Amino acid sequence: MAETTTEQRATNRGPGRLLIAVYIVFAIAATSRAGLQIATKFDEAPVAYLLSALAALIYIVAAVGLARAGHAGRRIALACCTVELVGVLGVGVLSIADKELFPDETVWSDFGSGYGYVPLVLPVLGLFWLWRTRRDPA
């Protein structure tokens, strides 16, 4: 039995499930890291730790958006992936250009080098997946 167009285009099917799983893993990792840093040494690098918390929030919301798979979910995921890409590029450039801006690393520092550059690749994959699963303009 052939899948319907909606099922073929859902963001939570096929490779989309792996993408959602990676977002969930990064949400857990970034939330744990930010939570610990904020609770134990917030005064040392508040901007860096708040950026890690923001990254965690974006990962959580992006995962939910991709998992919902409807029109609203796609819009949420698109916004999150876009903000995430701008964030990792901006923080990446700033963290290399001026090390004093971020006395401690964030999830996005040095383009996510502390996480194997996955934070740099993840929003690109998310945006590609959203583009790949879009409806054909008719």
Second form
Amino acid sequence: MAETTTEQRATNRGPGRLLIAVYIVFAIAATSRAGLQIATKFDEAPVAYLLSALAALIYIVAAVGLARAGHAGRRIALACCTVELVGVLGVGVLSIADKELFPDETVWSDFGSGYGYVPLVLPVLGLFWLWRTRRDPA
Amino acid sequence: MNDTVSTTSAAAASASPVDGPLATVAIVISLAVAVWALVAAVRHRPPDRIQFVGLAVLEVALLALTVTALVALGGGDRPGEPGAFFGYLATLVCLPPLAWVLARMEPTRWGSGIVCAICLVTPVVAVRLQQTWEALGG
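Switching from the form predicted on its own: structure of the form predicted together with the partner chain?
Next comes the full complex, and the chain you just saw is listed first.
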């Protein structure tokens, strides 16, 4: 067991900060896109746009949780990553099984293929990083 | 495999304000900074002056691109998918400042990793920006 110093194991330092950077990028991208879709053509695909907005919100909260990295922050990040993973898998399956359900693309459609599958990889990396930086097991 | 893509963009190049030399310059700068930052990250080096200067130059190029797009909009041109276009444009100009701030906060190899990651995302967003201008009918 190569135990590193506490500084290197902090959730919001080192590789964690890189993870936060990617989360912020997705938060900005998803928020601006969902905001404009809802503002300009909400009636066309309300479910898809609301889902995009929800995804955007989760990216923001996950980034904040990872950045704060305290006990509460880590719990928030854990919840967000879990919801993301369930969301991207669930919407991925549904969007392939029933095209009618999501007439316009969301971040999570087709397992995030429109975004280079980053939406699928991101929560997995997030959960892995939270696990790697965990404190003493309760 | 890029034959269809290149012919499409070549055909629409004259009409698109975001698909000129300026966009190409921005993409090249971004990729160059990404490679430089990757080398630094691999060598366990924190972000150096060249990375920060590169980010600043990249931001100037992206702001110039934004002005070009706004001038074209003022002249009556319209993007194919306005919602997505403005979403990508807003995201694009946020990326270098985000990389700057996070790299300042993380003076380790991971700071270089952040610069590399964001400078790899920037060309993707720039190309998507061009596609949303050219899209016919959405």
